[in-house]
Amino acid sequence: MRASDLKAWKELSRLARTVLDIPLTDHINSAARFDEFAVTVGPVTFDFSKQYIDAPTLKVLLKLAEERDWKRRTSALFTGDVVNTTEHRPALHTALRAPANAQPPAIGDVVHRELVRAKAFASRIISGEWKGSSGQAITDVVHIGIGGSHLGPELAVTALADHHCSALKMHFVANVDGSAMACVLRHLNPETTLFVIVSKSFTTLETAQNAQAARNWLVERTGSLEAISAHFIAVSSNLEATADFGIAGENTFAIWDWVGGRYSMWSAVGMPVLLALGPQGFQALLDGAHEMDEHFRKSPAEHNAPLLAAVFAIWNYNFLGINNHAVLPYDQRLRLLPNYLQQLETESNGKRVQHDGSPVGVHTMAILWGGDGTTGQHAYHQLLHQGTRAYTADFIVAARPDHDRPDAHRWLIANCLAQSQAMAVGARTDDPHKTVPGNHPTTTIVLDHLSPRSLGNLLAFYEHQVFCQGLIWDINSFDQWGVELGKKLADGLFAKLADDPRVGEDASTQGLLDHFHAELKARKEN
């Protein structure tokens, strides 16, 4: 059944073409607003008080979730239920960071003993137990990925600097483009670095050329083939292709078909997390998204943080003509948030139609974007506040800094303050250059402080409320079928860009090899 057909859903059709007659100020202004509509999971607090709603409105959304089951398939999904239909899997990432007598029984303990290999792997290079091929100590760690194996391992790494128990120096790369590993590799000692390769079938295109760069550059520079095993791990589920590249089978770690890649880094995936934070470090963010596995799994739906989420951006998307979402993280370390949950929440639920293949008949996810704190203010904010565009936000804070300034922690605060209000309340003047129209919905996150903990119960939460989202709309948040089309043709316009044969393209496509074929024919006369 379309979400458009269910019963809630009807009653909110006709909710919304009355609710922007009233001013979101009238709603903020309840004196009980904030104690109705915030919610504290652990060490983080999700404030809902500025969203476009009000409790009878509210009502009628969880009833919307109710209609969808979302208390049933909450938990086929933590049990271990086919809930990736199209690939037909189920999608266990829960099972990553829950303790060991808390593994589902279809997946036994594969989760814990390859935890605890890769804590072990991780103690030897920070300790320096683990030697490169010359009898040197790591000091480098290149990790090699794309989407969901490099996303996730880079936000955390740099969003918990300061929890970062070695003196490790991480290094991402992910673009194709050859510039970006030359770049990294321009400095480095090959006696001293080490490379983590991930791709779960270890044939994914840009990681495959990356590795293979990389290899190539670490033989010209020791001369020996047998330097591979000691400076390359891998994280696969292709043994065979990862000990054909020359990683020994000890130093490449587990990754399952039941985990989908922006869901991974809570495996080994996210070893450069690890081997920066240190096993205890890493564990602290495993406990922290359990937390918010544990609070989504067990609460009801009018204190359910990722549920409430959910439901608020369907209100926002599908009933008051919301297209475009905003993440503004007010902390330089969150600064690559919003790249994140573009991968995670477009890339789940950016689909066209229902589990059954049918249509779904609204419109799904909207364009997320976003940028850091205060800097946004001095670019792309005007926009918000004096553009024609609709929109809603996530303003994500921590309420300790964690640096010995304390007047910069509170005009950071305050800005990140006077911005949400700004955009809920916006100000009315006689000159209509300077009036600020108002009446956007946002949410306001606030961690305790931005911790190993606080991270981990963050991103469980926009996971969450991604299946959320998806159970509503009745489409498959677990796989990405849109991107392989685009991965089909560069395959044939690869060869073409070799050989120039003028057939099969489209006149703009073939246009474009012509132009390329004519500017690498001028470089070999040149």
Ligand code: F6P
Contents of the next structure:
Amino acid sequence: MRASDLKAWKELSRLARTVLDIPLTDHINSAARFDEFAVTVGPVTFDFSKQYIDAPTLKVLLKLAEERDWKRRTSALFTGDVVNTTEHRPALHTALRAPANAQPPAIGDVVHRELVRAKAFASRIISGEWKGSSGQAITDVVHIGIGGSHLGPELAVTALADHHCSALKMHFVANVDGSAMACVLRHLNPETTLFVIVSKSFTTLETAQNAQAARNWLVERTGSLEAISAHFIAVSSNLEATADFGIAGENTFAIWDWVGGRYSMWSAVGMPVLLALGPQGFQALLDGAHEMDEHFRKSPAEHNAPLLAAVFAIWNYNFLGINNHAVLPYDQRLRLLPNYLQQLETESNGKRVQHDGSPVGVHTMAILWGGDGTTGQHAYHQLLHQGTRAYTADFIVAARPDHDRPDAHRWLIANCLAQSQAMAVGARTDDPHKTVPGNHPTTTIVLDHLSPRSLGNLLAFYEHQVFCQGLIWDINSFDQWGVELGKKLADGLFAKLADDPRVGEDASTQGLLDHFHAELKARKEN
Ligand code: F6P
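Form predicted on its own done, so how does the form predicted in complex with ligand F6P look?
First the chain shown before, then all remaining chains and molecules of the complex.
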């Protein structure tokens, strides 16, 4: 059944008209507003009190989730039912962070065994016990992977810089653009560099190209094929391909087809995080995520942070006509969070058909973008305050800093609160140029401080929000068929860029191909 045919959906369409008759300021001014709309889960508080919502509407939104049987489907997610219906797989990322005895039985052993292996490996690198080909310890780690095999690890390594326990320098190469790899390799010594190749499929173009470039560089500089075993490890589910590449079995860590790429950083895919934080820090990240899993699985709807976030998003996107969502971390260390959430939320829920293949019939995921505050205030916040577009935003901020400048942190928090307040309340003046309309719904997420535990908790929150939105729209949040067409077309165009380009492209693309060919020819002639 389409979402728009649900009883609650129809009721919400009626309610949308009346809620918007009252300005957001009036909604947020009731005395109990914060207590009514904020939920704390361990070290993280999710404040939904600036959402454009009232208590009766929330009740109907939760009825919507009930009509979609959210409780039963959540438990199906955790117990390993086939929730990824087009690829016929479970999505068991929650098992990656559950204690060994709390995982589904068949999965628990493999997950636990691999985690123990990964931690032991990381300890050898961190302590310097592991030696490179010339007997020196590793000083630099180059992570090669893209999408779900990159964004989470780079986010966590960057965000948790204050919690690194090792002196290893971390580098990330994702783009097939040769300058990405060149830029990193330029400063490295092959004898003290470890390459971590992360690719679930081990066939992804960008990762394959970059891994090959790294391998050539290493062999050329060390003059030895044997050096590969001391300088390359892989994380993949394609063990045949990792072996063909020359990576020994003992240097290969598993990822499984029942974990989606964008949900995989909790496994050995997070090797750079493990190498930066050490086994204890990585475990704290897993524990933080598990804490949110338990909250999501066990809390009633009205106190369930991910479910609430999901129904507010549905309300905003489907009933208030909002089509874009800004992620605004007020923490420089979380500057990569918008990129990470772009993949998590839009690759998961940027879909147009229901599980049975019929059109979803309503809008699904909005355009997600963002950047860190306060710097964004001096750039695109003008559009947020006085532009013509409707939007919603998430603010993320830590209550406690990890530096010793309390005033700087107070300013940071003051600015964060000022922005969400301005977005909600606005300012009426006689001068239209100075009028700020307000009425924009936002959520503020407050971490006690930015730690492995709070980050794990936060990222798991977003994963479950995505799941809940997907189940209300009845879409498959765990596949990504839309990205395949571009890959196929690029294969054909790659060949045509080398050979005769004059076959069967549209006139626009043909024009561009001719242009590149002319450039190439001119370069050859010079
Ligand atoms: O192209 C999209 C995608 O399939 C993502 O879903 C995935 O995270 C990424 O490519 C990388 O895939 P792999 O880990 O197999 O290299």
